[in-house]
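First comes one chain, alone, set out as structure tokens in the form predicted on its own.
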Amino acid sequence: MNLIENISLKPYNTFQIDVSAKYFLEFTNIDELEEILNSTVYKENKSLIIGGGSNLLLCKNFDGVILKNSIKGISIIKETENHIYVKANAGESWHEFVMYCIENNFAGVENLSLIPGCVGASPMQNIGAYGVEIKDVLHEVEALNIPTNQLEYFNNEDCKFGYRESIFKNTHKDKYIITSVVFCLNKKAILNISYGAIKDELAKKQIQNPNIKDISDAVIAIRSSKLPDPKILGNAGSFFKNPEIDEISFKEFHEANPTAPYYELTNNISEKQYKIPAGWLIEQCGWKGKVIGNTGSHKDQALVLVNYGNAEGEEIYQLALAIQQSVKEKFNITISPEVNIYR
């Protein structure tokens, strides 16, 4: 067990924030993770468990034992006629584990091509993009329960997804930690092409019938078109969720508003719901390209929010909340924020 003390936390989140942490442990497999657990400086001081650290605003030193989940290891776990199961360890590149699966042809998370983070992250967040989410893929979860020390396994009607939600986000926050994720990928791909974005893009490719690289290709043309780099200017990519809303509410906005962009949800059966993309209720505030001090929302897509150099957490916190108060005074409407804030 190697603890270092009194570590920047810069290289270690997204965001490029300077704040410190008390102690750091890197665990690389189930038995380091286990010591650690069992370690004196874990059970005297608060901990916080991060892997790419791309979902995260830190807003001041962190007084605790950051542990750094860096479990790696893809295998192929089993196979039928249609379906292959793939298991990725925790602390595996997302978007390495998404290339690994498009060059050996495994269909199902080209859509989620260059979402940054880490596997162990996918199923906390429940991550998603261009009409896929993990819950489309998941077929189960490895996580260790911190206070018994033992492995449990989490199905996907277990972990209770919902958008951006997941029971390791809510119910079991903080009570375990995910060593793997076991994927369910299909052999013969059933692409998703719904959103016109991809369409657009292969159109432009003048490509008519696309693979899963081809998709793939697609989404990483219009992410990088859209998000800043993060190893360039500091970002957690989307900042804020996009608002879910019930019919009445929808009714008074959409007459308010007729030509603003809203998608219908299908998956709740008691009463209808609609999504509005947040980026467009922020820019419609003002707030696209605006900087204010070290910080401010992207110039290409608003609902990032940047560190232009030498911000701090506090700053970006502040703005976040600016703009939360400004999306509810102008469209009644509250939009909560995708990354986890620590304060």
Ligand code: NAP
Given for the second form:
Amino acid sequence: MNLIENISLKPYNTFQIDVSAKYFLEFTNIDELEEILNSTVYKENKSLIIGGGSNLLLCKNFDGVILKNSIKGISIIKETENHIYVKANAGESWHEFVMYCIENNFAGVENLSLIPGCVGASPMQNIGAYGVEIKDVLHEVEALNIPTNQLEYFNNEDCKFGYRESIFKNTHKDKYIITSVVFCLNKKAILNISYGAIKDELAKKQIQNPNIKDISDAVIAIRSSKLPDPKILGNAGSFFKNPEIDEISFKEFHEANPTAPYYELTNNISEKQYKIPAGWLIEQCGWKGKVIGNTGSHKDQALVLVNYGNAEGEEIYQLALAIQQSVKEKFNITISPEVNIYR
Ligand code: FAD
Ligand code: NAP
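Mind sharing the form predicted together with the named molecule? What's above is the form predicted on its own.
All chains and molecules follow, beginning with the one already shown.
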């Protein structure tokens, strides 16, 4: 156990916020993790488990132990006629795992290319992009129950996945450390090109019969062209979730804003719901490209809040509150943060 004291967390969060942690412990296997959980320093302090730090906003120094999950390894555990079951340990980079799947022609995660962070955090908010979420391919999560120190297994249903939600982000938050995830991938690809940007990118390259590599390349090209690279400009991706509103609220919204984009949701058959892109709402309130002190809303993607250099977490948090309030005032719609805020 290599205990580091008073460490800057700037390299460990993609917002690049320069706060410090009292203690920092990295583990590369379950034995090391169990040793940490049995240690005095862990028992006597509060703790926070992190992967790539790409969905965190740290507003002050962390007066406890940061646990950095670095358990590596990818292995095939089972194969059937149509599927391949691949286990990825929690400390693997998500994008490298996607690249491994593309190289081996295992289909299902190609739309999720270039999402930062680690495999272990992917079930937390049921990561999603371009019409695919990990709930579509997730078979099982292995997680250490912190109070009992026992490994437990969660199947897809147990995870209670929703839009950017899971049991691990709600009732089980801070009670479990995810150690690995098993994905059920397809040997024969079922491609999802429902998002206009993917169709446009394939058309631009004149690809008529795409394979999973073509989809992955298209997603990488789109994302690289419009999202700021966190290594250059600190950010945590979309700061807010897209609001989902009921039919009555939608009618009112649509009448007042007939040109606003919207998507009818198909997952709730008993009650119609509509998704309104949060980026559009924020842009309409005049925030897109606006720089306020060391922070602001990105010029190409209003939903992404950025650190222009020396922003403090609290500064970004206050900007988020101001954006939230103006969207509420203009549209009577509440937008909720997707990023995990620690203040
Ligand atoms: P961290 O930020 O380290 O942690 C996030 C949360 O998970 C924290 O609450 C942490 O305590 C918890 N956690 C981390 N590891 C574990 C573990 N092993 N066990 C239990 N809890 C854990 N997200 C999307 O869904 N779709 C996107 O398209 C997308 N695009 C992005 C683009 C950019 C440029 C950036 C910066 C972010 C983007 N994100 C996106 C958000 C982010 O990348 C994902 O949410 C990612 O899964 C976070 O992984 P991480 O390892 O960095 O988690
Ligand atoms: P976009 O293509 O400009 O679209 C704006 C929003 O409209 C998206 O948020 C998306 O919702 C929704 N949308 C677009 N086409 C849709 C369709 N055919 N059906 C249903 N909903 C549709 O979005 P973008 O900002 O460039 O992002 C592209 C994708 O990457 C999105 O899926 C987005 O979620 C994901 N992304 C996520 C993050 C993050 O940090 N979470 C960061 C960057 C990109 P959804 O968001 O629900 O898909």
